[in-house]
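One chain is shown next in structure tokens, namely the form predicted on its own.
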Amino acid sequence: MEIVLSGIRPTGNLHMGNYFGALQNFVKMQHQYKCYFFIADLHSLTTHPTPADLHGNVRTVLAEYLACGLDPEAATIFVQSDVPEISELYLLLNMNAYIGELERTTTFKDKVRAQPDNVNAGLLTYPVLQAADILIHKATKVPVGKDQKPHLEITAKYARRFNQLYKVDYFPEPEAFNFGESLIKVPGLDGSGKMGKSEGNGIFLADDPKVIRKKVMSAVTDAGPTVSNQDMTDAVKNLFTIMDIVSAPDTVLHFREKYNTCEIRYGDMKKQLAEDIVTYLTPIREKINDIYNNNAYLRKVVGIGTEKARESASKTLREVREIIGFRAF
């Protein structure tokens, strides 16, 4: 059976970019593949080394995972730091990761520009830890957005390098996966880039209706089309992309026709979009609140997930150590 793995950093509430870019498909995948879903709390320290409430953030993401439909009986759901084998594999992979190639990574260069006062070693070797996350379970498919595909290519490179250095055919090369569909990137409300917490342009799963309406109504648009079937600006295209996700097909068709005939009123479109998002997210928000406050259930989920994750990870690490040449006396 194909092994699928994906994780999300606990740096705040999940937003629509995380959810629609991954979690919708996760719910489908968990019954058709051997799935590992984790909360990447170690990764989060690269950009937030002194979090105010790391445990609370992990708890929130875990509740959101479960509220969106992930089933701890069907899939393995765990917290990254609860599986120490990942950290040891990260160490071993770092021995064959080179500074030059890590410094050339686009995401590293972007982060250096964004946080020049916090260019730490963990930030530089972020792709190596990501590779350890994937390779520790010998995952073959990794659901990622377009922005993360380069990191996945680095993981495949490290898998090949390990196999070549030690003359084995051990690690499979993982591939990007989106349930048979093209990789996607849910846009932000500011009309540029992807939706994200750090960009301040996201709608979070736990946002209440008033907050959602305010965010959507402030979304960037343009002056409107002046000729029939005019090409859309990125800002307007972004609104339609989100509408494609949450609205009924006839609603989307209505506003596309209004755009193509130069009759569109963006205020009307955004009001409709806001209500559709509220309708879509309300049951999820209610489930998040219920699960977040259920200590016994969360403890049970983490316990089951940690046991299953460590069983897989310890087998891989034991075999990797043997391949490299570690032996007990």
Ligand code: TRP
Second form
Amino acid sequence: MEIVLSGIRPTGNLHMGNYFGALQNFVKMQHQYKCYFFIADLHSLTTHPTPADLHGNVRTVLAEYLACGLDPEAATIFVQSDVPEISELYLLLNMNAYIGELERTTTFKDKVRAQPDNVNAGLLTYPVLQAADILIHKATKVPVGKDQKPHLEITAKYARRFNQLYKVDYFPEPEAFNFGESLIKVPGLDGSGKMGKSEGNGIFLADDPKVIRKKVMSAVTDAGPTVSNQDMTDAVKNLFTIMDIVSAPDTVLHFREKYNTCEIRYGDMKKQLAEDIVTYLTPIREKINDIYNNNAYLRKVVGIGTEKARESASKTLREVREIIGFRAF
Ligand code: ADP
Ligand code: TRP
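Mind sharing the form predicted together with this ligand? What's above is the form predicted on its own.
To see the whole picture, the full complex is given below, headed by that same chain.
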């Protein structure tokens, strides 16, 4: 059976981009594939969180995973740092990762720009750790948003390189995956290309309705179309993209027609959009609060997940060590 794996760095609450780019796919896939979903807490160390923030963020993401419908009976749900085998595979893969190619990775260049005072080696080798996450379970499908494509290409390259170096057919080459469609990018409400944590333009799964309405009502638009079927500005296109995701098809059609005939009132569209987002997120928000405070349940979920993840990871590591030439006397 094909193996699916994905993770999210715990840096605070998850937003709609994380949900529609990644989480929603996790939920859809968990009953059809053998799935591993984890919290990438080692990756989050690249930004130096405080110990209290680190733990709190892991708890938040775990509660949000479960509230969105991840089922610990169906999928293996675990925390990256609970599986030390990943760190050992990361060390081994680093020997076949070249500095030049890591420096050229677009995500690394973005990080250097974003945090010029903290360009640590962990940031440079971030994709190697991500490759270890994926290869340790021999996953072939990785549900992530569009921005993660470069990391998946690097992982496939390292799988190939390992196989060639040791003349084996051991690691499969994984691919970025979106259930049934192309990779998704949820835009920002500020007219920017991407909704993101660091972009500061997120609508969070845990936001209450008042906050959601306020954020949507202040979304960037333009002066409105003046000729029929006018091309849309990026900001307005973004509003429609989000509406496509959360609203009923005839609602979207209604506002598209209004736009094309120059009768649109962005205020009305935003009100509708805000209500549709609230309807979508309310059941999720309610569950997040319950689960976040249920320590016994969280401990149980992580206990089961760690055991399953380590079983698979230690098997791979044993085989990799054998292939590389570490032999017992
Ligand atoms: P952020 O950009 O807020 O820091 P992450 O980079 O931690 O979010 O992303 C976690 C997951 O969510 C990844 O799979 C990523 O591809 C996905 N994701 C994040 N933002 C978006 C977005 N705006 N649209 C689609 N997917 C996204
Ligand atoms: N880099 C991913 C992100 O920022 C998180 C991640 C770490 C990941 N390891 C992974 C995603 C393995 C998929 C598979 O979102």
